[in-house]
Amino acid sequence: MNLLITGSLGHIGSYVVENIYKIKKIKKTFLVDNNESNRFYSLFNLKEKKNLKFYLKDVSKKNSLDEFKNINYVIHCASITDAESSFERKDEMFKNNIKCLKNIIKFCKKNKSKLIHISSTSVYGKQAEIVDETCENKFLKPQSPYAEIKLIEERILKKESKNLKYITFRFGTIAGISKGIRFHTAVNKFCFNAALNRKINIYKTALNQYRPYLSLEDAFRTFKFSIENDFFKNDIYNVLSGNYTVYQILQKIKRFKKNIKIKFVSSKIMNQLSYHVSNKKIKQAGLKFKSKLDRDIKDTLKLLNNKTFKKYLIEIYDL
């Protein structure tokens, strides 16, 4: 079986690429990325190199995938992310991400490829004890342009259900390290600032709000489960390792970095409501989550405390 991964140099994509050899069903993997973020280093020292081939391509461009044939599965990670900055980049993000998805859909339909689509649990906006995939549309209230686009993507895919086999996974906020790691998501950003003894910015209203988080290990475990079990139900599934408040995350960081500094700030997305997200549906399908956020935090802080790396960061930020 052959696999195509878009956005293969990014935070999630690079982790999948580095571990793809664990999915025995996959014989060849084709990697696609436009390298806008200059992360070629994600390709260094990969296992099973003979079964990996990288292509520098922009998936938002028409016919960018025409040369690929006999692709059985597509994991679509190519998109502009970062919810907070999406307010300033709304038009650009909308144009790019929707174009990417439409081109992927066209490719999958033409080649009868099965699609793994990544959405986000940030599409929820209902204040309740717990929310799940049965949440009524009127309670789906994305609090950022990024989340709005994810909801639009889900609806586009639903319209294509008759001619396409796909699965949508609503991922919690990603935590954990990869070669293409980014530091704009909550846990990684908190760890980054803590490691450099910088103030951790916390939204004023967010300290005790619950949010869903997902370890990269569990994200990969989800892809593996989908491919190995041919799990493409043309449906939506929440995927998360656990629900935590910002306060709980800060306490976890304090276990490994005792003296951290906090600063309360305002943000355009700070008025999001508190909610727990249920992953019961995907668990009932057979997926088991095994990762711990504590380990992701420990590993991230250990990475950032590397003396050479830390010296480089201090020079950049004039600390």
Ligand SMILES: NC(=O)c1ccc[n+]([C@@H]2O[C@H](COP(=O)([O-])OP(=O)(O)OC[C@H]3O[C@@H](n4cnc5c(N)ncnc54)[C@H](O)[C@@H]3O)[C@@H](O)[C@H]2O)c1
The other form holds:
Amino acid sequence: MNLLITGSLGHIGSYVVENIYKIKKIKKTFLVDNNESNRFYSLFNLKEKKNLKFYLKDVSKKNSLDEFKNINYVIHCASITDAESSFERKDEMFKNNIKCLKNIIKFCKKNKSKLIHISSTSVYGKQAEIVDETCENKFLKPQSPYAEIKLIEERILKKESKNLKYITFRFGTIAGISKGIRFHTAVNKFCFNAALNRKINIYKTALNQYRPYLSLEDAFRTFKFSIENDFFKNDIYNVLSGNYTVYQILQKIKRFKKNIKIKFVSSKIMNQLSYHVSNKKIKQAGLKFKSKLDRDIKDTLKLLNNKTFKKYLIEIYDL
Ligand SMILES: NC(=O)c1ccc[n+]([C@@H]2O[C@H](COP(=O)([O-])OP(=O)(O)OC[C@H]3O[C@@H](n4cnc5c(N)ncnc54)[C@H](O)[C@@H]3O)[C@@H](O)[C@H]2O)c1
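Starting from the form predicted alone, produce the coordinates for the form predicted in complex with the named molecule.
Once more the chain from above appears, this time first in line as the rest of the complex follows.
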């Protein structure tokens, strides 16, 4: 069986690329990215025997995928990400991400490929203790253009249900290291600043608010589960390793880095809501989450503690 991974240089995509050999039924993997995020280094030291081939392509362009044939599965990661900067980049993000998805849908329909689409738990904003996939549309309150676009993507896919086999996973915020790791998201950003002895900026309202997090290892486990079990239900599933408050995340960081500095800041993305996201639906389907965020935090701090790297970063940041 053949797999196409879009956005393969990114944080999630590059982790999947490194681990894809663990899904035995995948014999060949085609990697696509437009290098929008300038992460060519994700391709360094890839082992040839893994049967991977990289193509520099912009998925938002019509016909960009025409040369790929006999693709059984697509993991679609190509997206402009970073929720916080999405306020300034709304139009660009909308155009890119929606066009990418529409082209992927067209490709999957034509080639009868099964599609894994990644949404985000940031579509939730309901004032409730626990939110799950049955949450009524009127209670979905995305707090950023990034999350609004995710909801639009989910709705586009739903309309294609008759013509396409797909699954949407609403991922919690990713933690953990990969070749294409990025540091926009909560856990990684906190670790980055902690490692460099910089102040960790915390949104004023966020300290005791629960949010869902997903370890990269569990994210991969989810893709593996979906492909191995042919789990393409044309439906939406929350995917997270656990719900934590920022305070709890900081405590985890402190286990490995005693002294950290915190600064409370404001952000457009802030809100008053604290909620747990339920992952019961996917667990009932048979997926087992095994990862611990503590290990991701330990690995990330260790990665950043590399002496040469740290020296270089300290020079860049003029510390
Ligand atoms: N990282 C998280 O915390 C998180 C959480 C929930 C959902 N997601 C979703 O998972 C998916 C992957 O996220 P990620 O963290 O790996 O993001 P990322 O920003 O690290 O990677 C995205 C990749 O897509 C590429 N890309 C963007 N536009 C493209 C285009 N037009 N053509 C080809 N490639 C293009 C970029 O160059 C980049 O390498 C995204 O849809 C993201 O919204 C991520």
